[in-house]
Amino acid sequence: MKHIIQQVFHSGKFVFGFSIFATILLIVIFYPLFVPDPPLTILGQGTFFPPGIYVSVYDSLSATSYTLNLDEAAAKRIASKLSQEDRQAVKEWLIAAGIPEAEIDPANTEQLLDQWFANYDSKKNVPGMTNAKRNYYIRLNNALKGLLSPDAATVSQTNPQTGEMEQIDTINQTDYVNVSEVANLRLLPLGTDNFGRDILTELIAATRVSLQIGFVAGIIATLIGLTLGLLAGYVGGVVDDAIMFVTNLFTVIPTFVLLILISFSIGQEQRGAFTIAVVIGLTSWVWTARAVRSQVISLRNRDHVNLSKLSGHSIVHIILSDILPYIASYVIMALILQISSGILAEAGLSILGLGPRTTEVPTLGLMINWAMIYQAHILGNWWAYMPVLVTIALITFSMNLMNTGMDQVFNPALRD
């Protein structure tokens, strides 16, 4: 046993594809240690937030401020507010309202925003314009409102006494607090998804619940395929014809749509994690029952099966003594590629709708699916879903290359 993990770790695929399936369970395993939240807690008041470090801003306000004169502040600010498609927006706007192309440059910031301010009218009819295009420049326009302006920010408050308001601060554009300073701030590496919820927890405990259905499914799915294929490749006759008959069945019918029939049926409230695993598990092993029986029939003629038969021994030992321990490695091999297979196919039935329910715990189907129905890929939000697709890719890639690294060591034919 020794020599063959030394011969599997000496596999540089093997290597490298584990590595990335061990980083990703240690994540999975420490970081709810350090950040104990709950995956599914609702933080923002709002949909599908950037990926940043939130500061509290009432905390800053009251926060010591430092007086920095920088040069490109003015620059920075103006370019937080007007991107390079707003500003040809603007520039589309202006040539519709009648300004000459040639005297708009969308470079020149302060030309261009002067031109702006100078033609802007929200009540305007523009040939061709939506309804939808109209809110978006008004909505620019007030974000553009005073961005030139060195005018401070007056900070007022209700006077409880004569209930009027009265000021109590200004905010100059050249104050400045330390974040260390601020008594409330948030890191959301990932953003926010469209409830609200910080994705990079919700990704951790939906990886690890999706490592749990595929390991979970894997296993069944393994099992019977193992149980299955070592009976009808050893015993044969009316056994293996029995049991080839039912594998052939489930080989007619597509896996996949078998699974989503069966999930349909059992209905949203029954669905959880653990139920979705074993639907997974018994409807994945029929590749298994039949590579597993192929192998058994070449191995059950050999000569150490046949003493055992003259020995006396009975079938059940003769399989798990003399045949099991022959197929051992293939049987690992398969058991990865089912664990990845059961990963991706809760993916696709959530992706569906029909995965586990949704108001326990997350899964990265059921994060893709949340995605595509608030529209994250349409608007642009790629953290709310592009992360969940990596992380697949990751695992699928890391099994397939652990399962390849182990089929060079244990192939004769693909031994170096």
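Here the structure is a predicted model, which is why all the values come from computation and not from measurement. Positions refer to the first chain, counted from 1. If you superpose the two forms and keep the largest set of C-alpha atoms that fall within 1.5 Å, you have the rigid core. Compared with the form predicted in complex with the partner chain:
- Core-superposed comparison between the two forms: the C-alpha position of Val390 differs by less than 2 Å.
- Superposed on the core, the two forms barely differ at Tyr330: its CA moves less than 2 Å between the two forms.
- Fitting the two forms on the rigid core leaves the C-alpha of Ser340 displaced by under 2 angstroms between the two forms.
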Contents of the next structure:
Amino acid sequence: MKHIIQQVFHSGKFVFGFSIFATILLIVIFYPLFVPDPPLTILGQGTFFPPGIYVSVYDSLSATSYTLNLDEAAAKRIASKLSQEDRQAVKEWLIAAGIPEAEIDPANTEQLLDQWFANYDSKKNVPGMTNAKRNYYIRLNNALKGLLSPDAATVSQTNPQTGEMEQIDTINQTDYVNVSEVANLRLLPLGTDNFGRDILTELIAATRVSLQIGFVAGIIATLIGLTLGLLAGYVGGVVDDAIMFVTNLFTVIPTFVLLILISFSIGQEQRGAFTIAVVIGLTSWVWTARAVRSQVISLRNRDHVNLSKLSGHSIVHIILSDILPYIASYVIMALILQISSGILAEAGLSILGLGPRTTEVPTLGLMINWAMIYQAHILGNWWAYMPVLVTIALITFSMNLMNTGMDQVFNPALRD
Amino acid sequence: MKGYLRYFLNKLGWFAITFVFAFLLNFILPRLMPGDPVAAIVARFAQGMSNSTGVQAIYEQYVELFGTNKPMWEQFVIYLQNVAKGDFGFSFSQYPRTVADVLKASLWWTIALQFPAIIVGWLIGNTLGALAAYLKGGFDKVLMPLSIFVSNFPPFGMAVIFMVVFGVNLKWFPTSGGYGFDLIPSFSWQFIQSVIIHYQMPFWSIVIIAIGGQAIGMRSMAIYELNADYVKYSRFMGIKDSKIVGYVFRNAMLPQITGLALSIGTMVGGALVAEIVFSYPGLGTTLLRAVLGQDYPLISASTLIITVMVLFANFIIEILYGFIDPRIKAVQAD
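Since the one above is the form predicted alone, can you give the form predicted in complex with the partner chain too?
First the chain shown before, then all remaining chains and molecules of the complex.
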């Protein structure tokens, strides 16, 4: 046993897959210890806030302000306000004013503004320009001047006694607050989803639930498959025929169709994560049963099994001590594949709207389902679906790598 | 020919038994559902109606129409008779359209999308897998991890990524539907062009997933075969490499054909979900709408059609396999 484990851990593929999987497991276990928020708390009012650090504006006003004189501050401020169309309009004007196109770079804000203020003249008559366009340029010029003016912004508050607005503070353009002194800030590394929930916390909870679903489904499927395969292969005769009849039926009837029918029949109310896992397990044992059976048939007439039979051991004893050890490696590999396909099956069902009931726990499939319903993929809100897809792909990829690695250890013909 | 006939009849028998069983499952499972779908549909139709006898009349009319008031076995007999006539009853969610009508509109989209995609994916995947086993080295080192990754990628995930990259960002292809929303299905050049453009993304997202899985399977098959004694023997005899590769490819191909027959159900399942992502007007999208509308005649009929499609594809592959596999030919010669 120890030797086999050592051998398995010498396989590069297995170790790589195992380390990805172990990392995911560790994150799933330890993250909730550091961030104890319930995963489905609704934080944001609105949908799909982009990832980033959210700093309370109100608290920033009362935090100590520091004056920093940074050279690029003004340029950056304007750059963030100047839209792509405005830049294009400025470029058009400059070309009309006689500046060679090669010298104008709409992306370089500082240079663009210098050129603008050097060349703009509201009285200049550009041939072919409409009046609306001329007014637009005047507005644009004023807006740019406003942005550049060193005036402070005024903060005022309604006096509760008189009901009048009173100035309580002014904020200069050179005022800064230290983020660590602001009372309230929240890091949303993956933004929020369509309900305004923190995606990272939700994703990790979802990964945990999906892994649990995978494990339950995988273990159920493997147990059923193993039992039926052992019975069919070892006992043979009528038992074999009966089991193979059922197995052949379920091989051809698409599992996905069965899953849809069963989960629909269970109904929305009864459909918890655990129920879905059991349903997936009950519908996906076929492959294991077939494979175990064929392995057992090849083992059935080996000398050590015959010897055991002659010694009068019971069927249970023979199966447990003379047959199981020989197929154990195979069964573990099958279990790994079952877990990963169980996770995929849950995701597929959830996208169809047949996943676990939505109010209690998130699962990876449900997160995709929500993102799709709220059209995150069309709106360009990548943080709502991409991390989920990557997580699913990483889980199944790591499990299949482990499987391939083990396959190469146990099947020498496949070794490189 | 006698041997082949026996093989054919055996497969046909299996096909029939599986079909009956699938049909039964299809009838029974949705009817075990708690709650009354007729009540749900009536509640929607009767919204704003204050006349309770009117609601009652509507309810009874629907119960009569769908036959949900009769005992289970009687419903089954009626269902059997109707299905034989191609009549699946009315759709609950898209009433007054019949289920047959809804399915007729979506079935061909699915067939035209999935079967070419699966076959193309299978062909490319097998070629790449065989090449990887034969060439080894760099090609194998690049192709294998890539195939493992791609084949483990969920089908809907591939669809979403295709859509975001090629549809939303690059704007090469439209993001949803089977044809332009401003067109009416007809045999005009404009319509066909629109269908072809809308076809690309769902098609390739299914093909790529299929390639990955098939390449892995073919590679290990071909490696087994390349190490087999007959290959070594042929090399000793000085038979040309290209000829040996031909033998190896053929022998490795046989299990892959059975593999295709067995995995076609899974592939179709994945592709149905991919359809949903692209709102392709096929069975997947219909199924989604049926689930959302608690429409059990439609669900039951769609799953039945999908099962029959998969069973039929399976049957065809098995029959073809009988022609190709030399062992079955050997039985025929006896």
